[in-house]
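Take a look at this single chain, the form predicted on its own, given in structure tokens.
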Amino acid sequence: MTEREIIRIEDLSKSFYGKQGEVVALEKIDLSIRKGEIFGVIGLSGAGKSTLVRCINFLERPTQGRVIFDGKDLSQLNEAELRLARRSMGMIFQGFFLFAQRTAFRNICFPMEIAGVYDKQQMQERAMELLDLVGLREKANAYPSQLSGGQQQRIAIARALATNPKVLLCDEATSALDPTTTQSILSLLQDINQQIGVTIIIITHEMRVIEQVCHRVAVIDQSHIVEVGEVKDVFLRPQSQIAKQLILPRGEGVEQVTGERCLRIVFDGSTPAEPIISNMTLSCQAAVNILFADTKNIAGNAVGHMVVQLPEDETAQARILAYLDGKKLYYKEERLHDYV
């Protein structure tokens, strides 16, 4: 384990057994998560995301493999040592799971009460500090039923931070929220990461969550990690079929087609601000169909994809490719039926 790593997962598998026999939830997972980063894990429902996050803190014990957290192999710890390690891993969930009979203030105090190492004054000071951090000091005495969904999730985040964890695990933490509230929660997590340096692991099925805040991402499909990389690299050049499906959704094509050949053109933020497609059609005297287009702001850079359908004429195709080469734009051939 290197100095930069906070978590290393080695050859991890997890199976469940029931009436239908063995169900493999995770198989041969290898991941390295760095200190201070926001790391995303994305996949479709049933891919194994939530099982993975529960294996990271040993709420689910892996069938095989190791989870090394902050230099310690969790499989080698006794129950007391494991509870101590979990204190350094806060967790927030899609359903908030606040105690209905406790105020926001007392919900935040709960992990400190369980830990048994904080006196009353320390708990009060820490709870108010965290209420300030999540912007809800005025809601200290409110009960969960008196809070909006976004406010409840902010209190859940504050509670997860109560014992000063080194890692914050977020399991579909924004899935129950509307888009505007999701944006504010993601901005809060980003601020927390920058202010206190806590490592954040975000489990999600939403690419927009990954794009907004994560530094790196792992793509999980059918119990396997199929792709890992910097968010910008995975977004611009997805290698796995499931990553392409998540980034380049189907069903947004056009009905009229002119040819079978398609190109995905990538804009990585380094090209000048100019109407590339318009200039290309004028320069090459060849029209293209735009089948898909998407631009994102990732790490302050405007990046995006555009999938275009080329004309049938091979000479026109050659002119278009030469134009793109001259502009030093990355492009890759795609299959037409993925977009129409």
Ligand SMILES: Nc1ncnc2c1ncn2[C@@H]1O[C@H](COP(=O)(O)OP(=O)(O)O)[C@@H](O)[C@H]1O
Second form
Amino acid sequence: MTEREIIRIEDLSKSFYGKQGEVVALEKIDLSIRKGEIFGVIGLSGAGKSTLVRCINFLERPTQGRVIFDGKDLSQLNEAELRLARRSMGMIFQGFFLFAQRTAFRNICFPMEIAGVYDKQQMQERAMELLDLVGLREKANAYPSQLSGGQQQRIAIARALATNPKVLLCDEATSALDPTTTQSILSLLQDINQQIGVTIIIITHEMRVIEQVCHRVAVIDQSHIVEVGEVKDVFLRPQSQIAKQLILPRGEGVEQVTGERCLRIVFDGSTPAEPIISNMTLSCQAAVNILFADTKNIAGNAVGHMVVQLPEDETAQARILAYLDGKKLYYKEERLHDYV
Ligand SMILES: Nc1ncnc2c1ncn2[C@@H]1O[C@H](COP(=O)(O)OP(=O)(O)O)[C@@H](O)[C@H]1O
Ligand SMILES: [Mg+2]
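Previous: the form predicted on its own; requested now: the form predicted together with the ligand:
The next block holds the full complex; its first chain is the one shown before.
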């Protein structure tokens, strides 16, 4: 364990044994997480991501291998010591899991009550401080059912931070949220990381989550880590098949457009995607090259984003921008060389 590491995972394997025999969820995982970083783990459903987080905090005991957290080999700890170590690892999930009968304030107090080392005043002060941190002081007395999904996740984050953990584990924490709320939760995690220096591990199947906040990323596929690196390196030069599949734009329907300008168009769910691009081509008499698209159809409208390469002709470019403005679509300039 070096000075800069907070977690080291060594030769970790995890199997489940059931009616169908052995299910290998993780095999020979080696990872090193640095203090203060935001580390992403991306993979498809069933790859082993949730099992990995649960092994990191020893909610699941690895079948083989070690987890060294803050200098301690977790397999060597007794139950009491493990509980103490877990208190240093906050966790949030896709489903928030707030206590329905407790107010936001009392949800945040919960881990401090369990820890049993805080007096009432300390708990109150800490809970209010955390409500401020997540921007929800005015919701202290609201019950989870009175909060939006994004607000519930903010309270869950505050609760996870209550006992001053060194690491925050996030398992698909934004997967149930719409794109705008996802962005705000990710910015909050980023602020928290910068302000209090907590190490954050983000588990997701969505590459935009990794792209927006992570410093480094590991790609997990079928129980194995197939790639680890700085996000920009992995995104620009994915090596494994699965990373290419998750990251690279599909090559279909790409025409030759020679312009250097490139736009990212964001679909916030208020318009359908397909007609926009084809109508734009018709009404502007200019084709764009779709370099990347990650849009989902939700109730007939598009949610996601798309990167298009503009034609070389400046008038055509201006027409396209005007068209997008007219449709009230948000867009921003991108660097072509990040995509081709
Ligand atoms: N408690 C369990 N018992 C049996 N199999 C499990 C259990 N938890 C996970 N698995 C299996 O382990 C594999 C990885 O699951 P999981 O870690 O949940 O993947 P992910 O979070 O990437 O979707 C899957 O094949 C899953 O069915
Ligand atoms: Mg999972």
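Quick caveat: nothing in here was measured; it's all calculated off a predicted structure. In this text, the rigid core denotes the largest set of C-alpha atoms whose superposition between the two forms falls within 1.5 Å. Residue numbers count along the first chain shown, from 1.
**Q** Can a Cα shift of no less than 2 Å be assigned to residue 289 between the two forms, given superposition on the rigid core?
**A** It does shift by 2 Å or more.
**Q** Superposed on the rigid core, does the Cα of residue 65 end up 2 angstroms or more away between the two forms?
**A** No; residue 65 is a residue whose C-alpha shifts by less than 2 Å between the two forms when the cores are overlaid.
**Q** Aligning on the core only, does the CA of residue 22 end up 2 angstroms or more away between the two forms?
**A** Where the cores coincide, residue 22 shows only a C-alpha shift between the two forms that is less than 2 Å.
**Q** If the rigid core is lined up, how many Å does the C-alpha atom of residue 315 shift between the two forms?
**A** With the rigid core fitted, the alpha carbon of residue 315 is displaced 31.5 Å between the two forms.
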